[in-house]
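The data below hold one chain only, encoded as structure tokens and taken in the form predicted alone.
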Amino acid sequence: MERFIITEDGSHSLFSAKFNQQYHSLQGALDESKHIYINLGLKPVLENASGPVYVFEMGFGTGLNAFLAWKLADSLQKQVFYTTVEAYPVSEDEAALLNYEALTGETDFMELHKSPWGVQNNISPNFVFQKELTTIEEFNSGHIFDVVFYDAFDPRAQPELWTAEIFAKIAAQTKQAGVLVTYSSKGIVKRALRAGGFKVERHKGPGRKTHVLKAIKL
């Protein structure tokens, strides 16, 4: 069972029993998503695209992070077809709460939650989108993604979910000087991006968070 929290800049995040995390950081978690997945990962590959980008999530959650995407690719008019995983699902009761069209202006945030399972969904003409109830591990996409989201639970808490061969798997299925993005800059992070085929950046965080990662498909 999940309960609601508000983070510093007024946005709704949850926290899982289960694993003892909340879904964002407690600093905010608007701020959060825009910063890392949205300004250092999808923004400039979606700028610079000359056709379609594909973008894969580890951890669709909340949906906050695929809601903003969706509205960026409206407002930029450039295709994005994105597929994201998870494998406990918020329920659309917890969902409908949440208070992301309030603070950002944009609407029709359910309709991430309510599209089916394992169907690909033209949310708008920009959006193409399609969730999977499953784990990383199961997950197989016949896509090559230009873009990773990497928002699973911190290693503390799911330390399987950041291990070198997890990284390795989603280097294979991302192109070559493709961009993930994450939260978490701890040194075992670090270490099993580079161990994954990946080239690790890091860079300023959101609020009083110090660093988040880039890291570059090689």
Ligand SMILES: C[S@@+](CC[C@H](N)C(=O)[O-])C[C@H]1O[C@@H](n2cnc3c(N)ncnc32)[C@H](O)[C@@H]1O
Given for the second form:
Amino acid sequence: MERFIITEDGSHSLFSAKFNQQYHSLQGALDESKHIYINLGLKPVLENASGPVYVFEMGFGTGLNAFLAWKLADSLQKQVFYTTVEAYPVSEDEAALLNYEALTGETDFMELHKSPWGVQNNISPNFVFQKELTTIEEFNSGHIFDVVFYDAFDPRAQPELWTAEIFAKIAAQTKQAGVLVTYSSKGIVKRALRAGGFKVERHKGPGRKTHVLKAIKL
Ligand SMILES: C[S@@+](CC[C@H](N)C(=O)[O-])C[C@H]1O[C@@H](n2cnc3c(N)ncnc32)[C@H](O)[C@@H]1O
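What does the same protein look like in the form predicted in complex with the named molecule, given that the last one was the form predicted alone?
Next comes the full complex, this chain leading.
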């Protein structure tokens, strides 16, 4: 299978041979990212924020979620501190071929990919970015997060990333009433989130996807 995928909304995604998984929904990478991570997760928090908002993303991948978060922070003129972990990075050469600038009309996508690992980088006055080259299992942040983008590969491919233990670890680094959003609404995900310390809400998914989850830290 080719590494590059063109999803139904015209946006690119990638295929991981290691996990036999694509990075996004085949129905639309950009639609999925906007619907779940931006519109359901970050935007309502950012619109109501009176100070900086701390975001954690599991799985930097193509950088699409981070790119949209950055551009939202700039357009709302609200400060975001964005931390993301990635264990198996996409190369800069591959990232440079992704069509996210063309589809969004935004610029400087590669700033995220060129940003050094393990360093807080002031990408714009509103967007402080830090990516960590590590696994979610190993990662511990000094921050307490307001919003978590949980974008691991599917529970069938990586069941170890959708456990009560992982979600409890994330809950311990999430503010009370902070939100976690994710594309998977499987029963095992809901149960693991509840056991990890979240209240789980089901929301309409993007396109033909029936449900996605928004979880609130108790
Ligand atoms: C569904 S993709 C993420 C898509 C990404 N958010 C984007 O916008 O392109 C899952 C990502 O998690 C990464 N990953 C897999 N196992 C991991 C682990 N144990 N810790 C951290 N990252 C991991 C993969 O390499 C992949 O980039």
